[in-house]
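Read the single chain below, which is given as structure tokens and is the form predicted on its own.
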Amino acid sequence: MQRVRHNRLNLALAHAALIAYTIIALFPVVIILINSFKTRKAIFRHPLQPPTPDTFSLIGYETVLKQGDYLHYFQNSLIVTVGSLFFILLFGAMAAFALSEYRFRGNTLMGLYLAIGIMIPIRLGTVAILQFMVATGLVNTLAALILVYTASGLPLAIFILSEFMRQVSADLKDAGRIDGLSEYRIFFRLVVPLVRPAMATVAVFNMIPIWNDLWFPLILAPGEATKTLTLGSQVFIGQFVTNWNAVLSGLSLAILPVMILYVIFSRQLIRGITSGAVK
């Protein structure tokens, strides 16, 4: 009964500090709604405050969607950011899987170089990756923007999903083998399944940096075919005159996929969390 009891309190934690942190997380991004609705005088004068009749304006989203490709903008965006949550989910899964199942001579020097890319962030590298870019002819790509993130999402991918791999059980795998499975059957039905949870937080903590990186679109991927959704609404942000109006709207817009992309993986993120809160 106390175990019981124990269990229930730590779900009700879990459950309590999860909407907690939601209403934080949520806080700001209300903030940008509400504004992105009213006029330039009410959102300097009453930031926090809904629209009313007399500060309600439209002229944010009529600026954002006359004023450059927004919604190619949007695409672009959204095929980067799928695309290399895709690919870092795929070969980090699969080089992890490797590294966990394998073992042999160096098998940890290899985890730790592949893991290395967490401590040094691959801007550093930027010169370098330009110039690779160039001579390949990949600039004013997207196929550019997704190398560069899949190459930077990778270690922090293989690092956490080891660890869940080496947690599965080795009994299920060979069962497997036993019965006839290949290693890639092995991987994709026995192995992938199980680790659910760290393949969503491994998309979740890359997929934010992603959608809101400006450094690289304006470096490798400046052409208007090619711009994405954050370097788009930079048109918008002048040295002397800011069209906020423009800019919380196209926030407002941007927010949306992110949301939705946020809650696909993170049903398996809180589902981990909250199994492990009454185990």
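We call the rigid core the largest set of C-alpha positions that still match within 1.5 Å between the two forms. Residue numbers count along the first chain shown, from 1. Everything quoted here is computed from the prediction, not taken from an experiment. Compared with the form predicted in complex with the partner chain:
- The two forms, fitted on the rigid core, differ between these two forms by less than 2 Å at the CA of I219.
- A displacement of 2 angstroms or greater separates the C-alpha positions of I43 between these two forms, with the rigid core held in common.
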Second form
Amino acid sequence: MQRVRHNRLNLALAHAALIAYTIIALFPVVIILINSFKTRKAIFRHPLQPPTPDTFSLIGYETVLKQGDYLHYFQNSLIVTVGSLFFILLFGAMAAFALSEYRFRGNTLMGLYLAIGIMIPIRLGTVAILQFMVATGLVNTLAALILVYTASGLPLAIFILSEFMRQVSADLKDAGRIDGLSEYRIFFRLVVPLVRPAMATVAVFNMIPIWNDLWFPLILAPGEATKTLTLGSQVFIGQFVTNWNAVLSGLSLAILPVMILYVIFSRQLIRGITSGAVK
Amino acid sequence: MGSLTLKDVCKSFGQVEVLHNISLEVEEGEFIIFVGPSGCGKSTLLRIIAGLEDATSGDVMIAGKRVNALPPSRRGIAMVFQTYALYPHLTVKKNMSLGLKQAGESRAVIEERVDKAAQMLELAPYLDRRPAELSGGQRQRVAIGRAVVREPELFLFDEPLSNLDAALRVNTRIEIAELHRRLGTTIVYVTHDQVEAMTLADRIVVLQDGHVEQVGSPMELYNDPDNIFVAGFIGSPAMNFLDAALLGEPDSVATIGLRPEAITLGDDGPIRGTISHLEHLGADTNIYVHVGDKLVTVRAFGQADFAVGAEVGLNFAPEAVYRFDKGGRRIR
Ligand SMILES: Nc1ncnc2c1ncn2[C@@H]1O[C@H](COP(=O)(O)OP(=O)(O)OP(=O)(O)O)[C@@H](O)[C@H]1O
Ligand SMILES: [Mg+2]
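Would you mind giving the form predicted in complex with the partner chain, to go alongside the form predicted on its own above?
Now the complete complex, all chains and molecules, led by this one.
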């Protein structure tokens, strides 16, 4: 009896803590969302009030979609994020497979070398990267951003994925070899499906920083054609006047695609966890 | 010509040598079992035959062809793993047919062989299930089915029964024996369970520390072991080893061996001891007797009764005594 009450108290406390955290985490997002649907005057006078028929306005969204090339920035951001994630996962998983599956001279050394990048922020190398991009003529291309993000995401991806791949049954891979599967088929058909939850984790870890990054787009691809969303939104923040309607609407729109990607990956995550549980 | 020949196969992992000059000739249709304690290199030897490991030196020949350089899928073998190793995302049917599909067999042939194997192993009702939806015994049968449909020259089994519970183990053991009788294919089978080895094998290869200790039929190994290791490993309960001085043997004999079932207890006998413990198994009784500081196992048929602590004599026929020299070699 006491145990039950004790558990219930625990449960209530846990829920209270989680609810509090959710409110704190969502508060700024909700403020941005409701204010993006209000007139400029209402934003400043009653910032916490939801839009009423009087104060409702879509002026922010209109400005955003008309001015600048918002949809184009959007597309750039999406290409860069999805492209980088694709290469991080592909090359990360392949390197992790090689490190965990094959015995060769220098295996450990190679693993360490690939993991060092976890400790060194890639921004320290900005100048060298810029020089390299200028020399190769990649400045102001999306490829430059994809290359940089792929490089910075790989160390952690390899580190995490090789741990998971070591846990994939060796007998399973050997069974594949006896059935005549090539090493590539073993990798893509047997191993990748089994480490999908880990790959989703890696994708989620990498996605947000890439989507939100301002540093590299500003340095490597500031041109109009290659501006990303974060960089493009800066036009509404002026030195003297800031178009708050547009900034808030722009931010609201920017949340959407990340959320969609997140839902896709997190479903993978959960499926992975539960399929392991009922095994 | 045998269906499998090993010639001076050696294997090292880095500096560590785990297999030393293994040579073996296996006849067509034979059921060969590798036994030995854990870590003696049974699995490694099997994996070298399969082509999953390279031999450091030596030759592997299957059906008269040297296969050292061939990948596993082209050696004409099929393997059943201890952990089943079924593809978790494929149905039973696809698990069984993947190898044939890779080998480029026509759909009709695949269909026919899978059906035949499913009939034989009673897997027909489960063909569309995934491995996760099967019991342990069913999974094991799927793993065997996956090997059967390949119609190999040589089956390789690596401790296929060790993940099953005792009752299922006996059933599956009988199924494997029937399978061998029906297909007549050569089987190389690894186990550390000597009962499995005795009941299934045509010939047993006893391995220790990467050496072949003895090769022979189960009864040859039981009746005529070459050395103290084989004598102690084959037979259950294990052979008793006693100091040769007890029987006044010549100096060249260091140890004598007596099978538990070769000893009878009486009031008198050349060796005397005290009863320490009794195990009643119904059909027979294991009696443990202290002889000096050694514990000797005696197996009496039927239900014998002795008082613990009583003094008894151990009797045996003179020809039941096995003699071994200092190095553990049998003196015949
Ligand atoms: N990949 C490897 N690298 C280094 N040493 C290995 C490797 N695989 C096996 N060994 C060593 O080789 C020896 C033989 O191993 P093996 O797996 O063949 O034993 P086993 O007889 O099958 O034992 P068990 O009955 O426990 O399965 C062991 O000492 C093991 O430590
Ligand atoms: Mg083994």
